[in-house]
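This document opens with one chain alone, in structure tokens, the form predicted on its own.
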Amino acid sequence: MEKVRVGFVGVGGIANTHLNNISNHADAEIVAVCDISEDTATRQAEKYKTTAYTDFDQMLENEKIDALFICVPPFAHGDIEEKAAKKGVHLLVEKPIELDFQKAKTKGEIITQSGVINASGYCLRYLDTVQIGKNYLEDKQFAMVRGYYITSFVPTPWYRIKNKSGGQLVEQSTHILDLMGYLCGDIQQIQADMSLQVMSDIEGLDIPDVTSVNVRFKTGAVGHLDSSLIQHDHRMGLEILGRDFRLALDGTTLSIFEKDKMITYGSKVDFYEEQDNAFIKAIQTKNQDLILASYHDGLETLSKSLAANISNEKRSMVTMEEFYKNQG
């Protein structure tokens, strides 16, 4: 079997560790990188050996490409993803997906009637505890969910301006709200509370250093999810409780409480790397039922975090009905 084409658009950040996953693949290839920087391209090309681009139109044209990886802020998607799609090529987007829900919506028809592979980066749904955690809850019945995004501010120039970023939630946090649909299905309302309130200093910012989401579920349900980026450190997980049971992801270790015994799990994998085999894996044997986030799934946890963000400027709250509704 031929090696799978791989090209990247985006370089920087997270792409450094798809480039490493993908340049280990024993059916994987990186044929073409590109990005706007040229230093970073051309870097990152002589460490991978391939060739660099800063013009992703020439990259397309010019290189058979297989598989992308789009790994560009959130900001910067333009038609990257059409232009892809409507020439056959496999597609893993970073997330969040889009900043805008309709822009997304639309890419997400394209990708479809394309037929292509594809996938989004909500990377923690491969965790080997995630997925016994799924398991468990098959036959459950759960009351109340709790997540946390705690962490520190990010310095990328891009992260602290809202209409670049989304904000935390959209851009960080979102891993756990995008747990808390997978493992708790469907998000019907949310209310959101959100302020900046001691990182006030940093030049430029304009996103909140505080967020306080209140969900409820299809199922009756209701959630909560804590995000900030005023701490040293990192911290995220999520608690989900039922009658006499609760399941505690802390990190990637899992948690399993009950009345009278108590079992842990620690992970035992490389969840990125997890996905991207998974990723290359789906396109060779033409199978999409291998990716655990697809295109759609990020599109599903844009649009709560968007309606988030919206409920935080109405100061009400919104319902996902509504939300569509209003998105036309």
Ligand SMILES: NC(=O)c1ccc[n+]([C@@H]2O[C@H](COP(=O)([O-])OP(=O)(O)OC[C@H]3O[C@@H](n4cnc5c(N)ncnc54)[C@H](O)[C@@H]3O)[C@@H](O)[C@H]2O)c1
Second form
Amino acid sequence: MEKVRVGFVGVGGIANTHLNNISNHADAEIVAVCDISEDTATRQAEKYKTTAYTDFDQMLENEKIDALFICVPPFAHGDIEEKAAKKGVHLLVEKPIELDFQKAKTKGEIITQSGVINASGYCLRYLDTVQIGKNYLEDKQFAMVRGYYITSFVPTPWYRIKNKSGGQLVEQSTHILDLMGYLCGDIQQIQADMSLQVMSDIEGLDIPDVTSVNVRFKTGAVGHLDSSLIQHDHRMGLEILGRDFRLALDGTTLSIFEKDKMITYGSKVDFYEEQDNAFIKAIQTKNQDLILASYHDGLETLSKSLAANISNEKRSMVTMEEFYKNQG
Ligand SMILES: NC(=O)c1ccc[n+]([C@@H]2O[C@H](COP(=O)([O-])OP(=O)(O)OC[C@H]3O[C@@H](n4cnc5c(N)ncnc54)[C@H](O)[C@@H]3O)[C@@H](O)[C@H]2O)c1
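Can I have the other form now, the form predicted in complex with the named molecule, not the form predicted on its own?
Shown next: the complete complex, the earlier chain at its head.
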């Protein structure tokens, strides 16, 4: 079988992980990298012995690319996805897939029409422990969900600017919001409260440093997600509670508590590697079902985090029905 020819657009932070995975993959090869920073593009091209571009259109025009990793910051997606999809290029788009719902929806429609394999970067879905939890919940009724994403400030220049990152919930804690949807089903309504409390001395920062989100699931179960960037360390996870059982994902470790027993599962996988391997395999076998987080799943999660931002601005609860109606 021929190797999958992979291109990259945006080769800063997270791209390093994917570049490393693809460079070590037996069935894939890196054929070009593109970054608007010439230094970054050149440095990565030298490291991975490939061709550097600073212009995405030129890369798409000149190179024969089967698959593209899109690792640009949230505000910088432009028309990368639609141009690539129209050329039949399979896509892995880092989360959050966009900042604008309508734009992302249109891109999603083009991706569907083009029939390319598509993935969004919700890598935690690929945790073996998340899959164990998902299977466990299959025949269970849960009543409450408690999520958290409590971490430190990210110094990259765009993260602190609301219209570039979307804020912490859209940009980072989205991983846990995504798992809440993946494990517990549709969220029906959202009420968010966000505030800038202790980080206002950081130059140019206009995003909240603490966020509290209440949700109601379609099933009637309730939940919340706490999100903050004011700590020195990183903690993320969620608890899902039903009558006499509790499932707790703490980082990548899952514990299942029942009345008389408790089992803990440590993860045995690298979830980024699992995600990237699934993407390459899906392309080779033309099987979108191998992808645990599609572009459309990314759109679902984006819409919940944008609805939370609206709820915070309006100081009132937002139903998803209302959100979709207002987005047109
Ligand atoms: N899945 C995960 O766990 C995970 C982890 C970290 C970051 N991310 C996501 O990946 C995305 C990128 O984050 P990062 O931390 O790598 O950011 P970064 O700023 O470190 O890197 C982004 C790179 O994109 C380049 N770039 C910007 N606009 C571009 C354009 N139009 N064309 C080509 N290159 C462009 C920049 O020059 C930079 O080198 C974000 O959406 C972020 O949320 C995901």
